[in-house]
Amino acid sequence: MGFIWFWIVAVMLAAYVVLDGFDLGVGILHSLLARSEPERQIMLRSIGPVWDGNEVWLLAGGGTLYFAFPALYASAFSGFYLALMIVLWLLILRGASIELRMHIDDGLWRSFFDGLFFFSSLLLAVFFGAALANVIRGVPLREDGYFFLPLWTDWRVGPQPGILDWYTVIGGVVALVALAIHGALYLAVKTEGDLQARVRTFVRRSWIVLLAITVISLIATIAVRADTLTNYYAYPVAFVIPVAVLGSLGGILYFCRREADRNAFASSCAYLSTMLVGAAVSLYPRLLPSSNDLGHDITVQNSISGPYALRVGLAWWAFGMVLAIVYFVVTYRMFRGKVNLDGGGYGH
């Protein structure tokens, strides 16, 4: 059950950055991209039916990791106070800046909330790669389980380390990076014209920094964690996940230069899967390792729930992503196609 539950977690958390991630992408690219006032309301409607909705991923991914494994739960939330707390702030400035725009019909007023849609956007996908970096690197738990992480001390990686160092901005500038390009691909199949040429261009000059910072980022973790492959060498058939991650990055060019935007996309989301799955390999069955005792690692076995309730929660959980698979394949399928600015709503 603790294999399985493990497995949820992270499915549940790929899912999140993997639907939510084209918002934040989308985000990024806001006031970069779009040279007028309808391209940026082309940009928003594209993502205006669904944005919340994928959001749910990570309520849903918090609250199956509360129940599974209660122990990291409290730990983890408790650590990462500090980048929780500006988390949620970006997230509210987030939702809000998307829903008060085009409340009122004047240039200041839509300036504003597109700068905080920007930054808001931007600074959630760092701290969100730069919390999967600090999962990978370890926090320094203490003998109860708990700890506390400064946003920084000496940028080193260290038995005290703090939210940001060398290698969690690692880790931020690869979700940035890959974010903004997964971003930019939803928007190459949702768009048309000028806009659409211009996100295709934009990914094909910033593919050779993803793949750079892509191999950068798998030398720094083997360097920072010298067990990283541990469970790759027990298991060689895992080597298929860093090939499968090389693949979906060519994958994103070769279909960007031919135009199948559609094609590109799912490159994209496999390049995102594989990265997230090969991260839990090395970290399993270690939920969050300690940075300076590795006897205190909190690990599936130590921080998991009871069988009893695993085994009900199986059932209700099942029945809950049936429900939510069946409302996102609806709601996706009634906004596809691509988007413009005839009529009200959200111009599909």
Second form
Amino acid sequence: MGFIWFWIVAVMLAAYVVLDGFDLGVGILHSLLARSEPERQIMLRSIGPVWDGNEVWLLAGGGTLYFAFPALYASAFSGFYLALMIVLWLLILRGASIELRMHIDDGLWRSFFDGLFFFSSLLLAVFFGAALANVIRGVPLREDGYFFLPLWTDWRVGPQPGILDWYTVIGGVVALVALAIHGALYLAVKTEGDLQARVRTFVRRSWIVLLAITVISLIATIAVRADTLTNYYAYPVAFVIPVAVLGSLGGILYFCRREADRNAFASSCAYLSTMLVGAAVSLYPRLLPSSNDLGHDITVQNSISGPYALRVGLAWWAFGMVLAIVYFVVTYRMFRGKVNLDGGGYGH
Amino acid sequence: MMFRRGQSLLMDALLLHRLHFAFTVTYHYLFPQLTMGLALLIVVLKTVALVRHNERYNEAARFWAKIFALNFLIGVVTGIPMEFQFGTNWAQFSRTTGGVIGQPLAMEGVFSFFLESAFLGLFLFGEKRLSPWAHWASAFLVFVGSWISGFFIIVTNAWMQHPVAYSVLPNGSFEVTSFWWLLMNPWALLQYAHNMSGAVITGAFVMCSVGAFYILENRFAEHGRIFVRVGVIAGVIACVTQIFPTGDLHGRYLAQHQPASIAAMEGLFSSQAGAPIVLMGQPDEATQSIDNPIVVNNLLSFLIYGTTRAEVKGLDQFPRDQWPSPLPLLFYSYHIMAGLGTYFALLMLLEALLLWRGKLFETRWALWLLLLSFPLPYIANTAGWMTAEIGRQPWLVYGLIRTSDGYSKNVSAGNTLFTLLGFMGMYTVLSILFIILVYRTVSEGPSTGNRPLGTKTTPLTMA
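Other form of same protein, the form predicted in complex with its partner chain, not the form predicted on its own:
Whole complex next, starting from this chain.
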């Protein structure tokens, strides 16, 4: 049961990263790549009808985490207190800036929300990357299962790390670059003409940065946590995952060069998913490892809910997911195709 | 919370965690109470438009969809922190009870939020592409989604008020023993009926207020009359339901299961047969009496037990450490809720009478009352929740976990105050933006003609 719920939560959070990831990417890029108000509107409209539904994966995934592993939820959310609160503020600002921008046709009003949208999307990407890196690095768990991390200490990966140290900042940069490229590839699918050409150029130029930072982050992870590869050595078949990461990275560049935008976007989805799956494989069965010598890891076994709740949960979860997937198919089909400004709204 | 020696009031971690949740949830619930009420009223407008082929009702539905979308947005962005705060600020509580209430919270995300977000997108942007029936269905599903969401939250709260279907594990945490009884907790059903009827009251009063404004100003008067008609009819039903049966039943159940709360709400310090109702007064905990009381004798005994001679337990039956605190705030919250609820029912019955007689649209003072009354349901709903939540004190889960044992001991008072101030600043900015945009929407008014949602004049991007 623990194994199943570990992967349920992992898949829901991965779905969040892949889906809301391109919303964040569009947020990072729209101030950089759009050259005119109509272009900015096209970029916003590409995510307008879907961003809120994408964000629901975070809420549903968080709720499921709470339900399946309450002890982890309690420990991690209170221990990363400040970072989580900042993430909440950024989510508020991001959502508000997408929606409120369009309400008043005024240059200053729109510029204000453009700035806010850029700032909040960029920092969210960095914080999410750093969050994952924190989980991989581990935290100074006490005997009672709690910890508390300040935002930063001396930026070193020591026994008393901060939420931000050199390693987690690398995680943040990986997320920033990866989500910017992910957003660009989504835009390549949803736009035409000059704007489309510009986002493709962005991907081709920044790809090498993503390759470099990905490799750096993999090496840094092995350096920071010697036990990263334990599960991989135990089940060598898992080495398929890092190969798939590199393969999908290659796919991004290959398909983008050939202007096969859908395939390039799919490669980017695969890249994000395999990175996350790779991290999950290396963690299991730990959920939040200890960074000190006390060894009070939070694991699937010591944080999981009771068996009755989990059995019932499996039934409604499966039913709910079928419904959710139907809604997503309906929505994305409804708003499929290239975005244009004719007819206003989301009329394509 | 009382002052503790050597500790200033604002640096008490428990108090700050309580304020943190109280502030963010109170602000958050200003928005869902309207969207849940309005979702139902929009379905009513769409239904009339469809059945009677009346385009004015479609225009009315489009206007309210714009107000709905703005409120929905603020509701969504201020709602995310609520789920997170269970873990961030109330970690010990989450750790021990996650096996029970994690269930409804997760179900809210899976069953409600996906539904709402998908169909709100179709409702707001799909009118051109959908058939009238499909568009009606999308409005209906948004209504269903928002009411399901309310249900799961009430189930969560009801378990804290009246824990059922649980067992205690050796490590002190709780496990659900019957999924069905968790969802069908009698407390939850009563509280849900009372709460949703309260949301419809907010929706109805806001709709009436804008309608009365248009009629009095003689702009968009035709739409204004639709708003007032629908608002008054929905309002009178909801206002009566709010008192009887939902309020009445909920009160009796409360008296049975949280006797200390009802004593504190009513300001009944000593047990007595033929207990009175205090309509107004100022409780004094030190002297255990009510200053300047205005009372109706025997009424409390009658309301709870159906006979004027029944004995009602006063606070003297409970040790001091089981009194809800802060007691005066509980007393006032309850009296504000009940007083306003009575006013709502009287007002709406009067307005409905005038509407039935065909005089309402010419009776200016009655329209003025509707125009001015819209803030009151927000106050009453807030006061109602404060009654429920302060009444539950000093328990976090009634009779099982004390509030002082549930908060995150690893998060210091300084960190909590920092983020509380941050939320206050953030929500101040949101409020200003929200008021500007609602004001603009109301002054622009409903657009006439066949202009479906999602055309250039309704620049909404919400999905």
